[in-house]
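Presented as structure tokens, the chain that follows is alone, the form predicted on its own.
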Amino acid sequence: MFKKLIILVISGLLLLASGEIQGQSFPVSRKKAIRNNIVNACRHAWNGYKTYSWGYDALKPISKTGHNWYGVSFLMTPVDAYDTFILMGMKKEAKEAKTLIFSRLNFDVDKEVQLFEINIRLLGGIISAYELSGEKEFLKLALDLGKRLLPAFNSPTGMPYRFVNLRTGKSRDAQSNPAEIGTYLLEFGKLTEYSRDSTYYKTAKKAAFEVFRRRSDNDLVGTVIDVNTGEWKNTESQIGARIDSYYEYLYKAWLLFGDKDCKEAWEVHNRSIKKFMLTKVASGWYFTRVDMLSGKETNSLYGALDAFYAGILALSGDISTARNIQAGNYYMWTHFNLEPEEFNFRNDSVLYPDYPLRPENIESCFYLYRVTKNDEYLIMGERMIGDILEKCRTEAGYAAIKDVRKLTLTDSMESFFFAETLKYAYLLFSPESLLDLRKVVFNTEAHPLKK
């Protein structure tokens, strides 16, 4: 064991313990230079979108073509990017995005959409755009979209179906998961705030707590549940894909609205997550996967989405656990060139080697830096954003990576690259006055919502 630790330190994989990060200073001029690089990257990606995919949901940065999720465009990139442009002071780009949104965005279409993605990207983005700009047209769009999403919750349990037709309200797919059921509290709470209609928040809260009340005796939830019957179809419990933002929104609903029920539910889950899933190995601390009923490990997988939990723990005040998890997050990033979507933290084998430009690792650096003021998280963030801007850049924008071990690119630049990855990176190196966490809460797509 001692020999293994020496090897890890020498190779720079335990940077937090070795002092390599802690010994570096981070002057204001260095922060400014990094912010400028991020703004230039954001402008490069937006120019690629304008040139090759104007009016589409997203740019395909290698083929230089546009991509729509549902056959028609809902302008996901302009909506997701707008508040990022505002925060970065990119007035020209913000005006271009707003003009496009007001002239073309229309939700009265006979199209079936995925409730979860439309909520976090479009509804969250539009509400945030309204709060930052004061433009009433944004609020009008948000209220219209909210009404069209409500029919999805008309299941026997009150947990929403995964897909809903925006015009007819017809919904389908009862095989859902905690994230796609419980990630509406923030956006629907804001709709209640602006419409004075309590239906929105009550609906979102009922859905989330239908999941909570079906937790096991270990206070854990599974990965797949039937919203018609309430029966668990997959009892594996974890903190990543299909569950992550359910936990996140319970805590953030407390921050945004002061909902004590949500805080208590978060605390119940968090205690059990740390009891049954927290695993300590040489490269850092990770959350493993367990059966919700027995609490026994099912798979020692960890990945890019799981990395968010260090941030939410830091935000909630558990700095000690957050620091150790972030050490594992940084190991995951540096050991494989960039972080893989999933790897086995016990033997370092990669299960899914792709990197779709995800933000969660940088997001956790942002929260940890805000609460600790420790420059080690700036060093981490500098490495991460530097890797992205160097290794993912194309002539038209930035591309996801198909295999982090080989650094091969794939033809995708999701809208969350603007909404989350670039935004968290920029805010990490910005003065706290730009966005005060005492006054705003981010939705899971990093759209800031005012307390």
Contents of the next structure:
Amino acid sequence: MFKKLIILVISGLLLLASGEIQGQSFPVSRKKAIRNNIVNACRHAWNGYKTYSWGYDALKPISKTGHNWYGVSFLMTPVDAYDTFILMGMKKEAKEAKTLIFSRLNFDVDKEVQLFEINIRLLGGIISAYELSGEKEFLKLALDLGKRLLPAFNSPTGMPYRFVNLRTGKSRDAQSNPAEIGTYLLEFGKLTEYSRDSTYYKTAKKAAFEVFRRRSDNDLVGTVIDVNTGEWKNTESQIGARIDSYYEYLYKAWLLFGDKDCKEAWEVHNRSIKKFMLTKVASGWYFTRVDMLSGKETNSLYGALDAFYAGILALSGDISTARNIQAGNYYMWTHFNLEPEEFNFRNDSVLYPDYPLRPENIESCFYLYRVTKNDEYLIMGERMIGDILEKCRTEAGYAAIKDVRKLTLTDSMESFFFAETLKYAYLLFSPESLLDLRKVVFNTEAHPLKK
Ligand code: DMJ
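To test you: the structure above is the form predicted on its own. What is the structure of the form predicted together with 1-deoxymannojirimycin (DMJ)?
So here's everything in the complex, that chain up top.
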């Protein structure tokens, strides 16, 4: 009898330790199985890159060929994937990516590049790689790249042009937007930290605040602005495309560097976003689009990019709004069986039916799970990553979807699939100790930067 009791107590303790009881609906063994699937998917995609597009920016997963954004390669995929390999414990793949980067990545090229993308994917990726590996070669690359991006900010307002030539510094395209103007605070702040040259952070902050000071009386910003004149060219305000990471970096500059001005600016915008854009309908809460001057609705559109905002709200402590927004995010995913790029949340019609392997919906699940520990976000995440790994898989990797209603594929596998989609999904099902949000802040491409 006594022996039986001891056995019962011990097996109970073992179950408790394994999480089989604690998280009834989501035992540790299930999390582990999902993590394994994600690692296998990551390896499958990297093997495709290695076999068919080694040295290129990205793999085209249907035609099995390589693709460069600018004619020459800046190794977008290996740079974006490197810290994901490290976090997933994929040592062999991390080494392969690093060797390729050190042997071939060179920024002294007479090519014009898009400042924003090069900053979030390459500069962010390389700085994070340096912090995770301690390899000086990464820091050298980051400082070299940073110097080459600075000339883009030489406009009459201090807001950067959209394109810059990496060798000559010649810049062009003054019709920009808040995201492409205000998403440098984290990476440039890190450059200032490592170079001890305050120019970087000051330049990034000036650019972001040139947008902020042009906000409307409603404390909203528009979608297109001329960086030469500072004049708004499109006054539609939204939280998604062309504005998203401007908001994100105001809040995260506070988290990473304790910059109070940035926190205050975020609070000003967030209050107005909630006042003018938050819309409650039966399927969930959404942020609609409004005119920055009148505050009136222009379009009841919502999409894959907007989904990130629930995560930022969760991070900033506004859990109840975040939860309701995530309900809308999940509806967008399940109703269409993979989220469309944009849909009208008032009548469920699809405007842009593509799904380019975006991470934002899973990203918000990850933050919400971290702050609430509610299994519901694991269930959402499991469904989403399951759909992606099943419906987007090709022989060579994972492909974007052209139309979520018909599940037709298109020949592209963006590097953010490695940097963000797989990483957030993996972290959602991993122990918190793998990545402590009190110690790091993710840039907008999910490259972790140390506080
Ligand atoms: C990423 O490159 C970044 O997250 C960016 O801020 C916008 N979205 C794409 C992925 O969807």
